[in-house]
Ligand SMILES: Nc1ncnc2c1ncn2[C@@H]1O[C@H](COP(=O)(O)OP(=O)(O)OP(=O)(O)O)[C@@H](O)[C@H]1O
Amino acid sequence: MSEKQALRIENLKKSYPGVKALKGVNVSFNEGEVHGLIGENGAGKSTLIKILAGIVKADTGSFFIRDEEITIRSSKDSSSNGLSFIHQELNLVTYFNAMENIFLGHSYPRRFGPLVDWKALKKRTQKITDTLQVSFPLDRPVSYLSAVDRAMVAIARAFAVDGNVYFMDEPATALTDIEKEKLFSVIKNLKAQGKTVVYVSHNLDDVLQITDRITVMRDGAVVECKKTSEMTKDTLISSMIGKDLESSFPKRLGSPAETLLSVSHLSNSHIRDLSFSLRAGEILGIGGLVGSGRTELLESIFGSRALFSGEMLLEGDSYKPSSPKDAIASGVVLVPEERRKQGLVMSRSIFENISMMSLADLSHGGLLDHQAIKERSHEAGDKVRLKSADYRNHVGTLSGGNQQKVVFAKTVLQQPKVLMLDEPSKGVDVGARFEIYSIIQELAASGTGVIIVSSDFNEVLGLADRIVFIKDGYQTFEKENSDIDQESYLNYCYGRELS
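Chain-only structure, as in the form predicted in complex with the named molecule:
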């Protein structure tokens, strides 16, 4: 490995009202290196990256490329210095197509003077998608693309112009394993070309797999920086959260009781004839590949997607939600897949977001009960270990993982009968993930039925009592989760059963 520095950061500081996000960070990234950057939610990783991208202004700090100081005042400065970015939050213009999104902010190829050369643009886009080995429709507004494809568009943006240092802030949270492998091979290629990749993730296995060196941040400071070969998952966790974590999954409490929800022959444009039941206190996993209809199934039960046919019974009574409002009123709630788009109102306070689903309970005759809102929100927030200086702050000021906890807190406040989780730990750090798993277990132990969808199969295997597998909208298997290992799990997802 060459030891030449591609980028060095000295004494970087940034504070927000009430929070010191970065307290004098010193770190350097070498050429030809894949560098892991990890730390708890709110440790300051994204802030560091946003400063380098010219989106956020630092309070103090200097940057050096090959020992020459550079200034970063805007995203232009940043990209002209060879820095490329995949940001944690998808920031796509939803009514632009993939090409337009990928080249947003960069100059388009032109012809006849000022006219955009769409053909050339398409060619350049295809070159990028070829390197990434992905294909998604280039001409349709990205709002029509699947969540995975949207994530790939965001990734492709980093490759609109050639860079020297690529910053990837949790690029893989919305990807399937297949896309993730593609991304990893792209990273390897970059490394072979002598470029630098800074990889931020809460998936420590990934970090250990692909990086050469790892920097651990805690509370806005660097606490450790070592070669990956000298680190293990346990040492990473203990330096991240400042203590050891015995296991990734809390102990299973209680056991399932009588049937709570049963669905039969559910069908619509994405799912075909699905039937299963959920018992009170049970954690049911829905296994399958991205695009198999898992999300659509949850949405159908939640009333946000219409059913063509099928029946549902909740506690023995007919359950026919025509909107999320009906579902919530019946005690069926959903933690949706995309928190920014579906889960949160960024411009409103944490209080308002947590209480949003429960306003009817937190008011008297339409008048808000501010005291109750305050108490119950804090209660729910504490339960998920939400880290925030003040619940009156906008949700947009929270770190990504803490935003996810707000979505979670919102549904927990409801004391749901049926809790459906679509990618519940997206962007959540190991410590808090354990907390969230504990809450899921506690809720189940108190009689809530839980349905969980996750592209992290360890999560499904670690939590679920039983797993229903679906493929292309059809139900393929239903298995007790007693002797399923990772390999057989994947086989079931692909609709294969090995003997």
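Could the form predicted alone be given as well, to go with the form predicted in complex with the named molecule?
Below: the lone chain, stripped of partners and molecules.
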């Protein structure tokens, strides 16, 4: 690995009203290395990347490319200096096709003057997708593509120009294991070419697997930078949060009671003949691979996806939700996978987001009781340990972990009988993740039945009392958690019975 610096940052500072986002950051990234950049939500990683991308202006700081000082005032400055970015938020134009999104902001090839040369554009795009070893429809609006394909479009966009330093902010969040391995292969190829990759992720296993060095940020400052070979998951966690976590998962607070929800022979276009039960105070895991029907099962129980056949009983009574509104009225709530698109209104205040499902209970004579909204929102926020100085702020100003806590606070106000969680810690840092796990345990201890879906199988193993496995929409196994380890969990996901 070359020790020649590709990019050096000195004394980078950025403040917002009441917040010092960056406190004199000094960090360098070498040529031909994969460099991990980690830290809790709010540590300053995203601010650093936005400054380098020319999106946010720094208060002070200097930037050097191969020891030559450069100025970054715009995204054009950033791109012209060989910096390329895969941002955590995909920011795709949904009615543009993949080719248009990949080359958005760059000059399209032209023919006969102003006309776009679509054949040449497709050839350029094909070259990028061949490099990434991926395939997706190039001429369809990206709104019609799967979440995995949209993520790959965003990744491909970083290769529209030839860069020297590639910043990848949570690039693998929406990818399947197969797609992630393809991305890792691309990263290794970039390294072999002498390029620099800065890999930002909350998935510490991925960071330890793919990187050469790791820089840890906390509270707007760099607190550690070492070779990856000198670090472990435990030391990374300690460095990120400034203390040791006794365990990745909090202790179980209660035990399951009587049957709360019964599901019998549920079927539709995505799930087939699924049957299981959920007890009050139980945490039930739904195991399976991406695309197995896990999310569709939750949506079917929530009334947002129609059933062809099957029966459900809630506390012994027939439960037939025709819409999410019916489900919520019955005490069945879903925390969706995409919190920004499905769980929150990013342009509205924290107060409004927490109370939006409870407005009928927080109004009198058709008029909102603003004092009640304030009191109940703060009460719910306190229960989920929400960190915000002012609930009047837009929810979009919060870190990912606190945004997820707002979704949980909204749920707590409903006092749900059944709480369904789809990827509850997606994009959430280690410290906030532990707090979210504690919230889940406390809700279960209060008698709420919890169903959890997660692509992180350690999360399911760490929380669930029992796990129902599905594959291709069919139920394959049902196991007590005590009977499962990591190896057997994966085998059950693939539908393999153990000898």
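Whichever C-alpha set is largest while still superposing within 1.5 Å between the two forms counts as the rigid core. Small disclaimer: the values here were computed from a predicted structure and weren't measured. Residue numbers count along the first chain shown, from 1.
Y319 is not among the residues whose C-alpha shifts by 2 Å or more between these two forms once the rigid core is aligned; its shift stays under 2 Å. Core-superposed comparison between these two forms: the Cα of T60 travels 2 Å or more. A displacement of less than 2 angstroms separates the C-alpha positions of A280 between these two forms, with the rigid core held in common.
For G113, the Cα shift between these two forms is 4.1 Å when the rigid core is held fixed in the overlay.
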